[in-house]
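Just the one chain here, laid out as structure tokens, in the form predicted alone.
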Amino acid sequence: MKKLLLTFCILWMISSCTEEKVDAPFIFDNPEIAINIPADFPEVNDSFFTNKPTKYGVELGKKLFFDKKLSRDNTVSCATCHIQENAFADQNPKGIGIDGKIGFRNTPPIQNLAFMQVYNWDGNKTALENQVLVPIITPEEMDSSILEVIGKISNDATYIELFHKTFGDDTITGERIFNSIAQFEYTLISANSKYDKVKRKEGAIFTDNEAQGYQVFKNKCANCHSTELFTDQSFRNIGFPVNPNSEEKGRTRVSLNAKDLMSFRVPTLRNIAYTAPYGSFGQFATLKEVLDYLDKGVIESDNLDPILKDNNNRIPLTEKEKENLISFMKTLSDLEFITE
């Protein structure tokens, strides 16, 4: 009896030691995160609804945004040119990418992209998810490929875990990379400047110069820099100095229509104090230079915007109006956005 009992115990111990361990089942839980839509902002774009920011999608997108592995030689990330303290722009006339190569145009800021209908200076992308690939494959920017990027991160345990948490499995694809970065960028909403606080009646008030500048803005700037985005997202030729690069055609590069020659998307004025230099290729070092140029007269062309053409190719401004207008534009600075 004792032998039988001993044999049973030994067999039970062997069975217990060799029994295959069953892992707890993976529970896919990646909730959408709440996006605070500012009052009076335009409707979000259509792509936002099919790629809403999620808890882990944003975390993954942010990691990718700051990762230099997206470039051919691991020296350039999205954040290299899109610097937060500059409202995710930089301080160079044109973007500078891999091997110090100088790009085609000025780096645009990244803010309030969920409300934009077109992207880039010439509007060549209508979905943010499609725009993400552009800097990765552009020779003057990251000079890489999405397959190369996937190869670099596919053995990274942190990335594998994040893709699993974001999508329910650890498959890494180009589409998932694009969607994650776009999700992160959708969360970059700027709407807490002094202007916003004055409008919301939160105790802030304009100085006399700012208030007078706001009136100048409404009289002479608001036609183009309209809505709470401070851009109507239209494409206009406003007679700025022409890019010496012979490939530059403005919106015509996309539309193939001559009437769009040297027309560019109207830039937002939000956080403009942080995004110098100004213009499609950084033609102007300061806001004062921009206003002086518009006051003195712009370059004539057949498709010059009617607002200028009908007013002797200029926007007349006194020196006091320029001073006040700059004071108002600085109230569009959102300190929390560039530091948090």
Second form
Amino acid sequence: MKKLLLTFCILWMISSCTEEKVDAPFIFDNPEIAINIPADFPEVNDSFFTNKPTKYGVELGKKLFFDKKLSRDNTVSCATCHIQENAFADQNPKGIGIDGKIGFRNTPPIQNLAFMQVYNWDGNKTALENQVLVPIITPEEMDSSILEVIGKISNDATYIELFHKTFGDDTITGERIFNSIAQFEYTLISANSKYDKVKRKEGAIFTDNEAQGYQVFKNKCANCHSTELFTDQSFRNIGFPVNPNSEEKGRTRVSLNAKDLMSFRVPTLRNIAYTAPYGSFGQFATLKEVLDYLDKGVIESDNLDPILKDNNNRIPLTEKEKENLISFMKTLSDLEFITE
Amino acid sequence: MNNLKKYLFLSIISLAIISCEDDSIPVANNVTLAFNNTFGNTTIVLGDATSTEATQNTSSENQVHHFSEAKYIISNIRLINKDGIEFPYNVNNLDTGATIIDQSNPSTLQYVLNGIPSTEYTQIKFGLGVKAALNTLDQELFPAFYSADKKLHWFWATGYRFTKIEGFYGETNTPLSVHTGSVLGGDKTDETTWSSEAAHARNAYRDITLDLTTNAKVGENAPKINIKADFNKVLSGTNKITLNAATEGYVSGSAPSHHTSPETMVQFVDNMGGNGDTDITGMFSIESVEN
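Hand over the structure of the form predicted together with the partner chain; the form predicted alone is what we had up.
Time for the whole complex; same chain goes first.
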């Protein structure tokens, strides 16, 4: 039976050859790529399982991530604000988009996002795929629209080939763009800092300062900056100076709950040395400024985090402790992540 | 889907019956929804901060105010006939079944429903805002509605602003701003997750039900339903809202005035769109039906 079929197929191919040119048959082969999940990292986001990184999906997502065509006037790409050497954040207090327009908040780094359950400062998105459209349409970021983007890339042979290889046909849709960029972002995993190498006993050891800083960290910071991501992903008001933009409500914008006013997601400390300035609108230029502020005392409010309330609205730190803490935080820098 | 099929089936049957009666009656005709945006019985005149033309209104809490902008989305329109059969009008298509009412643009104040089956209608239902399942700023699905007014995009939530009011209040004409829309909450594909109190606050979509004062007789006639939207209710509806000066540092519970504080958004939403339970009309009422 199989032979018969094969003969038929061959005959058909030969006969059709006389009439038209036959392209090499397209074989859809877009394997999932292996993602090394670092030991002790938290659970991955559910969305990851429905959009697992594939060989060509990641390649396509990366190309889109660096493509300025995603903006109205072709001047801004994702990578404009998410710069690899800054752990895919940037060095501006607030994001700077099209026409030099200044955004609302500090650009968050893009790292270990597969392990996050909530995204952005206020957790307005819970799936990475749903976040991609936001900068594309926001007037202070790319000020474009998904049909505009599709229109611009749909005549590009490289894109057509990549969509074909990724999805099995040439169709370019918003969903495919969102999924492939998310796939690329899922692959951005940082877990090769000195801290990791010490933990994994790969020969690295902390200096005295770093070791003492680690002790201070465990005593005074690890309640919030917990897990191997150095964030418990909770929303807290820690009494930082308030963004003068009256739109700023913190987590309340999403939860509509007054108890969340000026609460923000605890930021990760991984690669923190690369992501200055700090705070939701970049209100601190250096890590030292952040620690000085926490030591001196924060803004009182009804919903100030209980940990601060119970400690007279401050985290007392000696100058030596601050110095050691900063040394420790620098062991969270992952040089491979920002260069490779 | 089953419901839809049922309605379609019934409407076809009733159409068949109606059309059998007299061949001269068309099987369908237009219905025009005409919106009159008022403070009480006075149609609103918009104006900037110091305008002398703008309609002034005084809230129940004695705050004098006027608007410079008033926009809202109407979608999910359904007409109910005297037999209780509901005729959905492109309820799953924002391009053909939703519209933005903009007080500054008279042509938007009338929305024509095309091809409404000939029968006698007693009730109208519509949504203030966009129901959760469609509220995703999807330009590929609904390019026309998406592009109709980008000021009604709530970018960060990738949904629409359902109402947008700008204006001024008090002796010094302090700016006021009421923006409502749905934010993250519940599963957008599962309406049952939108029923809790917290979800109610986050889902700013409201279903409005209005009994027609006179039956709208569609057939030879193309009726016009005049709907009043009384914006006095924005501040003085079920919830009596006082606009306060913004508080430094946003102490918990404060309500910054010139922009609606989110924790009070549900109060504005319920004032305009009802609470979906004891109040299913909100600020809307039927002024008249012209057959």
